[in-house]
Each structure stands twice: as structure tokens, then as C-alpha cells.
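There is one chain below, alone, in C-alpha cells, taken in the form predicted alone.
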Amino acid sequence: MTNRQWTWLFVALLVVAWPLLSPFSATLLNYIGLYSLVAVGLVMLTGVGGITSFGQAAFVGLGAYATAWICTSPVAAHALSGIHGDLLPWLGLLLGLAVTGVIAWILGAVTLPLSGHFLALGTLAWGLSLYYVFGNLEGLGGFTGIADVRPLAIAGHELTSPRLFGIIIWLVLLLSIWAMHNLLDSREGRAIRALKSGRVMAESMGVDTSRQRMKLFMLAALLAAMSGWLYTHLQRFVNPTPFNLEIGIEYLFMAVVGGSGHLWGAVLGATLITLLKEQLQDWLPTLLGTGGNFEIIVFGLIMLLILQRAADGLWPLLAALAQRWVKPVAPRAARTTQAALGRRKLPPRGQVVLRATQVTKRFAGLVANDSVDLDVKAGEVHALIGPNGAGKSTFFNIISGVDDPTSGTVTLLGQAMMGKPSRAFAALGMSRTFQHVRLLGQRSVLENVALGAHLRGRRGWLSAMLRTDRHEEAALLAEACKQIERCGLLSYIDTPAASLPLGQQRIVEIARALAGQPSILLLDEPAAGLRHLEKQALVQLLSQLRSEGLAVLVVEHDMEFVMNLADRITVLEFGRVIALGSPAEVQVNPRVMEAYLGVEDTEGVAA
């Protein structure tokens, strides 16, 4: 059986066992659902975004008394005197979820610019400022909480009990799950997974790595308010209790603890949690003989054990066990289409696609780079070479758009780009490789290769969802699939790419830039790590690049690659260009003579 058909077994025995269910059974079940929704959100955000949140019971409560407050309140009763009254929990859900999406795009605006323990301890703040707004406001009833909230109706039957309103609980948790694999396996999901470890890459790649984290954010809030919306009209009371920080801490829990990069993960980790902590509230009395919150300590001992055990969570632990059990899917890569991307006409050959103009970078007192022109034409491959420590990287990383130079002017087909993100160049036509490979490790070659051709697809996250996007999603993997198999990696398109030697790690970093279908490309020491033979297909691959109109520059330490592949060589000693010409020109040089070999009689090195 494949995962598809194993989730629907899961679900026809769940649909088959929930009338048997007793009421307590269901009433567990019931909180389950709803603790496993928030533990998607978190999925999201901080086991596939990197975004770690101890917050997100706040946004529950925000969904919690949204709808509590428009129930309830007097004024609410008055604003909305001509709407029938089962209409008002809908009308919670919205006003829950709009409240939501506001105060986490001011919060998330606050918080997500920190980085690291900075990140988590404000999420932490804003966590614990919301639970005691929510406690000492008298419109919300204060720490008394506000009770008699309206029951939720569906064609004007009141779902007051637990077994019924389970299956909406668990119909909407199935459904959530479902839009965020679709997020996932799409466009916008490899740009989501790239924001946990590649963020710079990702920047490259054309993707606006601050709106997604952004945009993730509030997911995940919305999803919390969600399941608050829910709980209140199951519980039919609210109080800030189920809002505090504890809890917050615990939805964490549980995203980590079932795997926080796996959707169905979640729903493990709230399954663990929640029957974890009612077997010990029952269990622990029993054996001690004596009250106490005995169990957060035992819990917390156990949340520990686990972690060390299981860094990655228990999901991906059974999934290897029930692996035998598992029919592998068919490669996405075999799947054919029709589909076709728009393709970016080049610039003619011999027209300067990049320039670089007295480009200067300091680092305080150090000068990395001092006044430094190079210039890359359209159908020629422009090596830049020095010895180590000559700035090479930094100079690289300004013309990419990385790192903003102290001073001098970078204009890229003819448009200067001072200030501008690497996205930016990326969306004129530049792709480039790294100095230290950056891939998504466990990730498929096909799935890092298909980033690289993120700005050639139009569809966002809400097509994503209702897989609106799959034609643009074939096209996009089958242009993936053919610059992987024109840089002779086919045999590995669904290996992990963590998984390959750092020679064909490089390779597909070459792949992934050319799903792009750049004007320039930008290669930093792509020949490092490959044998005799990759470098002689290396330079088949540039120079057929170069033969179609594409402008490539190199840096490269390799001096037998780069004379047998350049047009023309810059050459950088001490962040300054000591010669520019050919290969023939640069090999006699006294100066690169003198710089890489250390001598002053270039005269007898000559001879």
C-alpha cells in the first residue's frame, strides 16, 4: 500500500469507529483534533519554516474569544440585532480570523527580523503579554471567563453534542492537513523548506525569503485560531486558563515530539501528549499515594528521554519501521506533460551583461576589495582568479547581490542594482552556484534542481492548496528533469541530495542554476571536488553554455579547468586586479607570476 492508501485506510477506520466511541473516548478525541491543528501550524512554521514559537496558544485564545465576545456581548447583540442568531458563530470565525491575521502581521513584522534564542524569547513575550490582555479585560470576563457561548449550527441543528461536533473538528484537522501537503509539494513549498537552513540560497533562487516567513507566520496563527474558534463552541465557556504560556510550550511539544517536519507528525505528538499526561494524572496518585503536579515532572522527564532518542521526532522512526509495509510512490520525475515555461530571450553575443565599476568593500579597517572593474559579455566565459585571501568571495557575493559594496556601481543588463537583493538579480537573469554547497540534503535532486526555476512559476499558495497548480507544477519538474539529465545526474534525480559526493552535490547546484534559464551564470569553484573525467564534462556542458549565448563567469582555483575554458581571466591580489587578457596574456604576466608563485625572476619561471 502507498501513504495515500494507508491515509485512507486511517480515515475509513476512524469514520467507522467514531459511533462506537464512548463519550469520553470521543471527548479525547475530540481534543486531540484540536490540539493536533495548532501542531500543524507549528509543523509549518518551525519544523519545515526554522521559526521556532512558544506563542501560539495566544492565537488560540484570540480565535477563543473572537467568537465568545461576538456571542455574548451586548454590544455585539446590538451591532448585529438583524442577524439570526445561528449565524453568529460564523460570524466569529471571521471576526476571529481576521483579528488574528492582523495582530500576528504586527507581531510577526516585530518579531520575525530577530534571529536565534532572540526569535523564540519574543514569541515568549508577546505569548504572555496576550494571555493576561485576555485576563484582565472586563469585556472578556476576566480570569472568570465568559460562559453560555452560542452553540454552533449547521442548517439549523444545534451540535451540542461531543461525538457530532468531533466531526467537524476532525473533518476541518483532515482537511488542513491536506491543504498544507498540497502547500508542500508545490512551487511555494520548496520555497518554504529552503527558509529553515538556505535562506541566502533561497534569495538567489528568486524567492522573497521575508514575505514567505511572513506569510507562514500567520498560517500557523490562523490555524491556531481555528482550533480556538472550535474549542469555544465545543466547550461552550472560555477563560484564559488553556491560553497560557504552559501551553504554548506543550503545542511545541508536540510538533517536535511527532516529528516537527512531518504533517501527520503532529497528530502523533498531540496523540502521545494529551494521553500521556491522562494516564499519569491517573496513574500518579495512585502509585505515590499524595496530590501534587507530580506528573509535569515524570512528563518532563519523558519529553526529555524522547528528545534524546529521537532528535527528529517518532514519526520518521515509524516510518522507517512500517517502511516494508509501504509501497514506494513512482518517481515524479517519470511523469510527462505537455506543459511548457516561458523562456528569456538572451542578450546578443558580445553585449556586456554584467559590470562591475570601481567596486570597493571594507570590513571596518581591512579592504576586501579596492576599486575593482570587471565586466562579463554575452557568449563568453570570464574566469576570476587569485590566491587565497585575494577577495574573490566577497567581490562574488557584492556582484550577486549578497553583500552591498562600500562603493563603485553594479549594473546588470544595463540596470544598476546598488541596494537591491539577490532576488532581484535573479529576477534579470543571474543564477549562481556557492563556494560551499548549499542544497536542501534531504530533499531529492529533483526538488533542488526544480528550485532554481522558482521565479519561471506564477501560482501561489492558495492554488497550491486546491492543486489548482498542477499544471505549472509539471512543467516546472519537467524542466527540473531536463537539466538534470543534460548534466548527466538522471540516474540520481530522486537520491537525497545530502546523499551524493561533494563532486555531484556541486553538479546539481550547476542544474539548479540552469532551471533558471539565466542570462549570466555565476559558478563559484564548481570544478572543486569532481575527478579528471566530471571536470572534462564540466567543460563540454560551459562550453556548450557559452556556444547558445550565455555569459558565464568563474572562479576557480582549478588553473588547468580555467585555461582550458576562458575567454578571458581577471586576476585579484590583495582585493585589487593585477591583470586582465587572455589565458595566453594572463600565464606569462610577471605580476601573476609573482603572485602565485612567490618570485621576483618571473624572467627564469618563464624560461
The other form holds:
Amino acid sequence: MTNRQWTWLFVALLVVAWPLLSPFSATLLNYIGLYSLVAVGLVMLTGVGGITSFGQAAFVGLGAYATAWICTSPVAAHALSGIHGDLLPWLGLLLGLAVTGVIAWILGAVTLPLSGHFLALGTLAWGLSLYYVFGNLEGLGGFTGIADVRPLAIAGHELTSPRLFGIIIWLVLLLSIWAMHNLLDSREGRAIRALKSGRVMAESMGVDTSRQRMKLFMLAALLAAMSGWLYTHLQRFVNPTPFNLEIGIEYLFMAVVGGSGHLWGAVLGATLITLLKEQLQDWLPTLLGTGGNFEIIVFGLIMLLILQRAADGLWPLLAALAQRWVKPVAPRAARTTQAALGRRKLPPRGQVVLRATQVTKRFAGLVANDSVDLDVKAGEVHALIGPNGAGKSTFFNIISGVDDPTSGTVTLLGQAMMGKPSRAFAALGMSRTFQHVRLLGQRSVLENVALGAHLRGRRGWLSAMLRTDRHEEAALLAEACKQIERCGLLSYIDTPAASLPLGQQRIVEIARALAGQPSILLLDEPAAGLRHLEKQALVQLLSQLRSEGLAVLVVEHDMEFVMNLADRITVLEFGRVIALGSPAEVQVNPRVMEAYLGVEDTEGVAA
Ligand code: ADP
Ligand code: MG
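Having displayed the form predicted alone, please output the structure of the form predicted in complex with adenosine-5'-diphosphate.
So here's everything in the complex, that chain up top.
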């Protein structure tokens, strides 16, 4: 069976079992559904996007209170007097989503620029404070809460039975999982996954990382608010308790224990934790007495154990067990598609594509680049060499928009680029690879390379969720295939990038860079870790790119490689250009020979 068939089997079982469940089991499943919805948002935010939030319970609260307020408050009743009562819960949903959207946007703007544990602490801070806001607002009933919320009505039928209401909950949950699955399996999904491997990589693929993080944060918040709305109309009563920080932490447990990067892991985590708490509450008091909140202590210990045993959560373990019964889907059909992407017009051969003028970069007292001039023309390979610490990487960062120069100018295709982010460089046709390979290790070669074509697609999140992006997606994947084939990686197309040898991972980065259809390619030590034959193949590939009119700038230590390939070589020492010329000229330059003498990790220019 394929994954898809498993999913349908699960849904079918749910449908068949639903009328047969005891009222108790139905209620339990309802809560599992509500928790799962929040946990799905957290899997997206934390598991996939790498943003830890302890504060999701507060967003559940916003969704819950908004609808409770609209359904019960005299103020709302007065303002909405002409509106049929059955519509109020739906207005409550709109209000809840709107309020949550606005508050999440504000909190995100404050919190998301923080990094690492500061961000997590930030979410703790507002998770804590929103709970007290709920408790202290007179209009929301204080810590006693709001009772007698009207039930949800559909076509005049009030959904007062938990069994009926559960259908709505699980429908919303399953649709959300479907939409999230679609989102992850798209151009924007690749951009979201790229967030976790650092901003520099994602930005250089043209991804606006701040924007993606904000959207992801709001998405998770809205899913939580949706759960809150459902909760209110299931319970028909709200108070602040279910939205406190402790519950916020539990939501995070659900997402992480279930399997932080897997949507179904959210359901697994929510199920396990709900059942576990339920069982502990039943059994422990009979064993240990009711005195000491033992269930919380035991719960904590069990969570610790699971995290220690299965750091990636339980879903991957389950998936590994089930592997015998899951048939992998045949490699994607996209490879044979007719769909094609638009092509960029490359600058004519010989035209200067990139020009750096008098670039200086100071780090405190140290001058890493000192008045460096360099240009790269269409149809040439320009090599930048120099001993360790000469300032090559610093220069690379400046001409790709990762860092700003202290002084000097950089122009790309005639446009001044100072102060612009690297995604602006990418948009103009600059693609790059990294000295320390930056791939999404768990994802296939195909997905990694397709990320390089990010800017050649237009479809956004909604389009991805609703699957109206399939034509464009097929074209993006077809382009990725083409570049993979060109780089000789076709037999690894479905292999997770991390399981390739380092040398080949470098080639994957080159394929990814080519998928952007660059007019200039920056390569940071592309030959490092390659075997002799692989180097020859790389020289051949780069020569071919040059003959197609691409501008190539390469930083490289391997002198044989550089001498075989480069048209011009710029030599840096202590941040300064000490030579510029053809390989033959540079090889016999006395300054260069002097600079390289005694430098052990290079092979020596003269050799
Ligand atoms: P290369 O890539 O040629 O080996 P780098 O550009 O990495 O050289 O480094 C050039 C010099 O700048 C080195 O002395 C290095 O220590 C210094 N340097 C690089 N980055 C920084 C930084 N972020 N802060 C301070 N010094 C730096
Ligand atoms: Mg370096």
C-alpha cells in the first residue's frame, strides 16, 4: 500500500467506527482532534520551520474567547441585533481568525527577529501574559469565564451532541492536514523547509526568510485559533485554564513526541498524550493516593524518556516499522512533463556581469578586504585564489549580498547592489554554492535542486494548499531533473542529499545553482573533496557552461583545477589584490610565488 492508501484506510476506519464509538470514546476523540489541529500547526512551525513556540495555547484562547464573546456579550448582541443567532458562531470564527491574525502578526514582528532560545523565551512571555489577559478582562468573565455559549448550527440543526460535533472537528483536522501536506509538497514548501538550514542559504535561493517565517507563524496561530473556536462550541463554556502556559508546553510535547517534522506525527502525539494523561489520572490516584499531583510528575518522566529514546519523535519509528507495508511512490511523473519555465535572457558574451570596485571590508581593526577590484564577464571563468585568511570568503559574501562592504561598490548587470539582500542578487541571476555544503540533508536530490528554481515560479501558499500550482510545479521539477541529469546525478535523484559523499553533495549544489538559470555562478571551492575523475567531469561541466555564455567566479585551492579551467585569475593576499592575469602570467609572477611559499595546504602555484 502507498502512503495515500494508508491515509484513506485510516479515514475509512474513522468513518465506520464513528457511530459505534461509546460516548466516552467519541468525546476523547474529539479532544484528540482539537489538540491535533494545534499540534499540526506546531509541526509546521517548529518541526519543519525550526521556530519553537511555547505560546500556542494563547492563540487557541483567542479563537475560543472571540466566539464566546460574540455569542454572549450584550455589546455584541446590540451591535449585531439584525443578525440571525445561528450565524453568530460563524461570525465568531471570522472574528477569532481576524483577532488572532492581527495579534500573531504583532507578536511575530516582535518575537521572530529574535533567534534561538531568545525566540522561545519570547513565546513563553506572551503565552504567559495572554493567559492573564483572558483572566483579567471584565468583559470576558474573568477567571470564571463565559458560560452558555450557543451551539454551532448548520442548516438550522444545532450540533449539541459530541458525536455530531466530532464530525466537524475531524473534517477540519483532515482538511488541514491535507492542505499542509500540499503546502509542504510545493515550491513554497521547499522554501519553508529551507528556513531550518539557515537564512544565508535560503536567502541566496531568493527566499524572503523573514516573510516566510511570519507567514508560518501566522498559519500555526490560525490553526490554533480554529481549534479554539471548535473547542468553545463543543464545550459551550470557556475559562482561561485550558489556555495557560502549561497547556502551551503540552502542545509542544505533542508535536515533538509525535514526530516533529511529520504532519501525522501531530495526530500521533496528540493521541498518545491525551490517552496517557487520561490513564494516569485514572490509575495513579488509586495507586499513590490523591495527594500529590503524581500524574504530572509521571507524565514528565515519560516525556523525558520518549525524548531521550526517540529524539525525532515516534512517527519515524512507526514509519520504519511499517516500511514493509508501505510501497514507495514511483518517482515523480513530473520528469516527463511538457511544462517548461520561462527563460532569462543572458547578457552577451564579453559583457561585464559583476563588477566590484575598491571593495574594502573591516572587522574591528582587521582589514579583510583592502580596495579589491574585480570583474567577471559573460563567457569566462574567473578564479579567485590566495592563501588561507587572504579574504576570499569575505569577498564572496560581499559580492553575493550576504555582507555589506565598509566601502566600495558592487554592481550586478549594471545595477548598484550595496545594501541589498542576497535574494535581490539571486533575482538578477546570481547563483552560488557554499564552501560548507548547505543542503536539506533529509530531502531528496530532486527537492534540493528544485529549491534552486524558487524564483522561477510564482505560485504562493494558497495556490499550493489547494493544489492549483501543479502545472508550475511540474515545470519546476522538470527543470530540476534537467540540471540533475546535466550534472550526472540522475541515478541519485531520489536519494536524500545527506547520504551522498561530500564531493557529490557539492555537485548537487551546482545543479541547484543552475536550476536558477543564472547569468553568473559563484562557486566556493567546488573541487574540494572530489576524486580525480570527478574533478575532470567538473572541469568539463564548467567549460560547457562557459561556452554557453555563463559568467563563472570560482574560489579554489586546487591549483591544477584552477590552471586547467580559468581564463583569468585574481590573487589575494592579506586582503589585497597582488596579481591579475591569465594562468600562464600568474604562475610566473614573483609576488604570487612568494605569497604561496610555505603555505602548506595549497599545492603551490609553481608546481
Ligand atoms: P579566506 O576565505 O581567504 O580564507 P576569510 O575571508 O575567511 O579568508 O578571512 C579573511 C580575514 O578576515 C581572516 O583574518 C579572518 O580571520 C577575518 N574574518 C573573517 N570573517 C570575520 C568576522 N566575521 N569577524 C572578524 N574577522 C573576520
Ligand atoms: Mg574561505
